Every structure is written in C-alpha cells, then in structure tokens.
Amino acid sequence: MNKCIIVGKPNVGKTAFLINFVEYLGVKKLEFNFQLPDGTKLKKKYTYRTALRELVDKTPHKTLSLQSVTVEMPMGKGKKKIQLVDTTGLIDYIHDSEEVRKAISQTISEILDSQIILHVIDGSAVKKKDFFSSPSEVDYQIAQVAHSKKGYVILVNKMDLPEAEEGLKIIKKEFSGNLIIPISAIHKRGFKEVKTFVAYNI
C-alpha cells in the first residue's frame, strides 16, 4: 500500500489537514490507526467532531505517535488504497522530553520510508520570532531530504489569515524549484489540487 507522510513543525495544522482532507475524500467513518515509538499498535473508530475535539490541540506535541488512516483514491475507473500519515511536529533543537524525542525520531524515520510527502509550514507565522515562526531550520532540512523524491510537495497552510499572503511569497522564494500548494486546512481551501498531486504520484 501506498503511505503518504505528513509533516512539519508543531502546531501547523498537520493533524487538522488529515481529518479534513479525509472528509474531503468522502470518507464515511473516521477508523484511526495508532502507531506508538515503543511499537505499539491500537485503533480508534471517530466522528469527526470528535477526531478535531480529541486529536487536534494548540498545545505543542499532541500527536506523539503516528497516526493513519486508511482511503481509496479514485484512480481513473477503478481506485487505490493510500495510507496517510499524521506525525509528531520536527523542532530545531534536542526536546528535554525523552517521549517527545522517541517520537520525534520515529517521524523522522517514516519520512525516509514514505513514498509520498506533505510537508506543511504555516504561512501565516513566517514574520514570527519564536518557537512557531516559519520556516525555520527544520523545515529546510525536511525539504533537503525529501526532494529527492517524487512525490513531495509543500503545503502552504493557514492560507484564510491575511498574514500569509505575504508568507507565501517568502515561502515560494525560500523553497523555489519545489511544488507549493496553498492551503486552508480549515476550510478546507487548496485540497483539489492536493487530492490531484497524491492521485498522480500513487
């Protein structure tokens, strides 16, 4: 099965992309798949009321695991099953937490075994001088690794705050030579063209 890696730094929207984007693919119900650092797999069946409620928070590191769901995409008359990943966000320094390092790295690990890259930055942070601000070193290093393959693109997320109008120029400018896509994974914004770049590179 194609897997579909989704990444970045925390607090994105990495996580709110994926329940929306797999409503987006008329996806019915929410079947999660929890894959812990210490190798540990459960499930979890939800609505996607509940999926936003419980899964997505402002607090940095929520997601410490990888987190999948599966879909089929059309492809052509027929359809292919596609694993899309949500990770644990990437930082540009050692975390004190060994949880949230043990994460980090099984992240890191699932982008060098990914097919298919999303690499979301947050275009409304890009003027930010802090822990949030984007692009940051991490986030150039994501691009050094994936480029290399195929299916990598970047997306641009937050897309409906004014602020990222102007992030994007800086984004397409700091990462030229690479697919960029604006979002709204909120909204719901940029996701045909999204669906259009993962049904291409499967």
Ligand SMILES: Nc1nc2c(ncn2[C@@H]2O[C@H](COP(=O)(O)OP(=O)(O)OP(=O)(O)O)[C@@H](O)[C@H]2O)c(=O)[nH]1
Second form
Amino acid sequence: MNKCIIVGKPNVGKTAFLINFVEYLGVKKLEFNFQLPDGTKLKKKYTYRTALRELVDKTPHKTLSLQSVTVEMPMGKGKKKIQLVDTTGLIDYIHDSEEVRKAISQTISEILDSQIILHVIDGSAVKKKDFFSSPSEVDYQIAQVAHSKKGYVILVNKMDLPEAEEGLKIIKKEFSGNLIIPISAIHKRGFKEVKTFVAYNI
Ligand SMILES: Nc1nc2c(ncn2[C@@H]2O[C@H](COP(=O)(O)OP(=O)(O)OP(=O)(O)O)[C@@H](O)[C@H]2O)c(=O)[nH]1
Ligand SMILES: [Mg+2]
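Compare with the form predicted alone: the form predicted together with the named molecule:
Starting with the chain above, the whole complex follows.
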C-alpha cells in the first residue's frame, strides 16, 4: 500500500491535519495504528472528537510515534487505499530527551520509506524568533530529501490566523519551484486541493 507521510516541525498542525483530513474524506470512526519507536504496535479507535482531544495539543512533541490511518481515495470510477502517516516533529538540533531522539529517528526512516510527502509549515510562525519559527533549517532539509519522491507538497497551515498571509508569501519565495497549498487544518481549508494532490500521486 502507498504511504503518504505528514512531516514538519513540532506544533505546526500535523496531527490536527490528519484527523480533520480523514474526517473530510468521510471517515467517521478513526482507526489509528500506532507504531512506537521501540517497535510496539497498537490499534485504537477514536471518534473525530476524541481523536482531536487526545492527540492534538499545543505542547511541542505531543506526537512521539508513527500514528497512521488507512483511507480510501476516489480514483476514477474506483477507489484506492492509502496509509496516511502522522509523525514526530523534526527539529534543527539534537534533543536532550532520548525518547524524543528515538522518535525523530523513527520518523526519518519512515520518510525514506514513503512515496508521498505532505510537508506542513506553520504560516503564522514565520516572524517568530523562537523554537517555533518557520521555516527553519530542517524545513529546507525536508524539501531537499523530497526531490526523490513521487509526490511532494508544502502545506502552509494556520491560514486562519492573520499573520499567516505574510508567512505564505515568504514561504512561496523561499521554496519557489515547489507545489505549495495554503490550508487551515482546524477549519478544513484547502482540503479539496490536498485531496486532488494525493489522489493524483497514488
Ligand atoms: N489557528 C490554528 N491552529 C492550529 C491549526 N492546526 C493546528 N493548530 C493548533 O496548533 C497546535 C498544535 O497542533 P498539532 O496538530 O498537535 O501539531 P503537531 O504538528 O502534530 O505537533 P507535534 O505532535 O507536537 O509535533 C494545537 O494547539 C492546534 O490546535 C490551524 O489550522 N489553525
Ligand atoms: Mg502531532
């Protein structure tokens, strides 16, 4: 089965995007497959609301494993299954915590094993001068690795926030030549374009 991986820095909205996108595709009961960095595999079912409540958080590195949902994408007259994989936030430096380091290394391996990359950047964080500032070194590295992939798109998230318009302009300039879709994960904006992109690249 094709894998479509959702990557980016911590707190950019990767998990919120996965849950809302799956809901947008019409899935009511979300069956998550968790793969922990130590190899443990778990399954858990969520409603849309419990998934948002339990898996999305403003604290960076809320997600520390691979968490995926399999969906069916419309393809011509038929459908094709694809695994959407949410990951651990990547950072520019070596993290103090071994747990986070292992989770990051698991995410990097998964990137190499995926055909389609959805790279989420927080459009509202472009002017920030702190941990959250986007884009940063790791975003440029993701863009480089992604050239060898079947499909690569940058999703500029949090477009519902006023500062994100300026952020979008800067990201378009910095990553010119790449496909860029502005979205709001929590308001499901830009999802039609993302769906078309994923279906086209399966
Ligand atoms: N305004 C706004 N906030 C958002 C949007 N998407 C996510 N957020 C918020 O951003 C924070 C982080 O969201 P997550 O989905 O947990 O981000 P993540 O990239 O999975 O973060 P990690 O798991 O820590 O790597 C939460 O407080 C979300 O509510 C969006 O489209 N607009
Ligand atoms: Mg997350």
